[in-house]
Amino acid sequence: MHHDGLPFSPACLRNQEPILTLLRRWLAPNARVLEVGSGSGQHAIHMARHLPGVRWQPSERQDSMAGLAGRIAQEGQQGLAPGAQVAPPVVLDVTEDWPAGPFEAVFTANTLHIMPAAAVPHLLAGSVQVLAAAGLLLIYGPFRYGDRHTAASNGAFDAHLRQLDPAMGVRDAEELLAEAARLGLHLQVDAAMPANNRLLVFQSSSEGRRR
């Protein structure tokens, strides 16, 4: 919790610049972005302050909305890049109804290892549903590759999560890629990020979202 009473994530503060660097490279001008699991709202604010024209839609589960809504209300119109917008946050449980879209990108950071394993395919399928044709899904966080963690600290983190709740845990990138490909999401880049994290960028097939 920050001194202003709003939720605060040190991890967001550490990783926002490396993530921004890659978003600059991948996002089209004036992109509409749905952020799944916005948490403290720090990413939403930071990206809108540095990406001209971006239209950022924060979202969170109902039980975490209060803090997110508070930050967006307090900071969501301050110091934004030219043409950028931060929309009021919406409630989103990935296993239920998604916003209508379409969005040029869906972005999520440090959520897959927290959500139940059974919810991960819903995240992928929901993203396909709301993405515009050739839209992007960008996933940041720790991953393992088969039985191999990318660092001993990630292995310890995975064990800690599973002790807290067996449904949580560092996800297998190879399994994620296979499920994504089945849904028409094709990996464009698997980028190394600070603190043994990765940023996976998928692009939807040209058919994209049609509903």
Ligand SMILES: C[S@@+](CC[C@H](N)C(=O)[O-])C[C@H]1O[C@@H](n2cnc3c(N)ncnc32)[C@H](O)[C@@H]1O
Second form
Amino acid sequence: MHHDGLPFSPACLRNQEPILTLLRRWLAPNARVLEVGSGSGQHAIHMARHLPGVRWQPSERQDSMAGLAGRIAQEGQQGLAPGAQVAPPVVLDVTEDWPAGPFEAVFTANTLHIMPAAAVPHLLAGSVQVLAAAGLLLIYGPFRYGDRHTAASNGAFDAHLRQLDPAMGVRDAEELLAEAARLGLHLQVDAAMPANNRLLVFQSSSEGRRR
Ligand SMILES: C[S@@+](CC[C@H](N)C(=O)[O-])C[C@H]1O[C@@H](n2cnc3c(N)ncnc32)[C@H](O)[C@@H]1O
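Can you return the structure of this protein in the form predicted together with this ligand rather than the form predicted on its own?
Shown next: the complete complex, the earlier chain at its head.
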């Protein structure tokens, strides 16, 4: 289907519009956004095409960087919303060094169940570190609540992931919220999204260590 040689995620195509709707509501004008685990880069491109003034910083781990860099090089300047920018992607593994902030928002989609459970607190702490005062952390993906999946298909997906690698798996929302609150990240909304996913929006109460 895709002849441009770039990585492509059908899930991105399905969820990009509902995610955009919420980002429109939550992002301040001209927000600087750090995206963690940008993957194919489809979200980066889509959001920058529809959010005037947004300054989007994609990122990926080194071993997945080539495809992302290819998409940003190919599409990162085309058809952007007025004043919007997509920066060249940077290398970011949440357990290692983070880029210098501040960012008004950190956004990540479908990464928490892929990164090892032990990396999730690093995602939260790193976000606190780079967020501007009252900055937002927006996390899209599947979650379970009090040990219950929101759909049987999520339960099957979780079992599949854990079989591939016991460190992967659908995360428990309440555990995530508790860890986030310890770091000064307070839940603003937990929105239902397509395919039994959620979008969690946290606001940082701290000013970020780099400010
Ligand atoms: C299922 S893909 C999602 C990609 C993209 N965000 C999307 O919505 O299509 C999971 C992503 O998580 C990233 N990831 C896994 N572990 C990570 C880590 N420790 N730090 C940063 N990203 C990580 C992977 O590189 C991969 O791009």
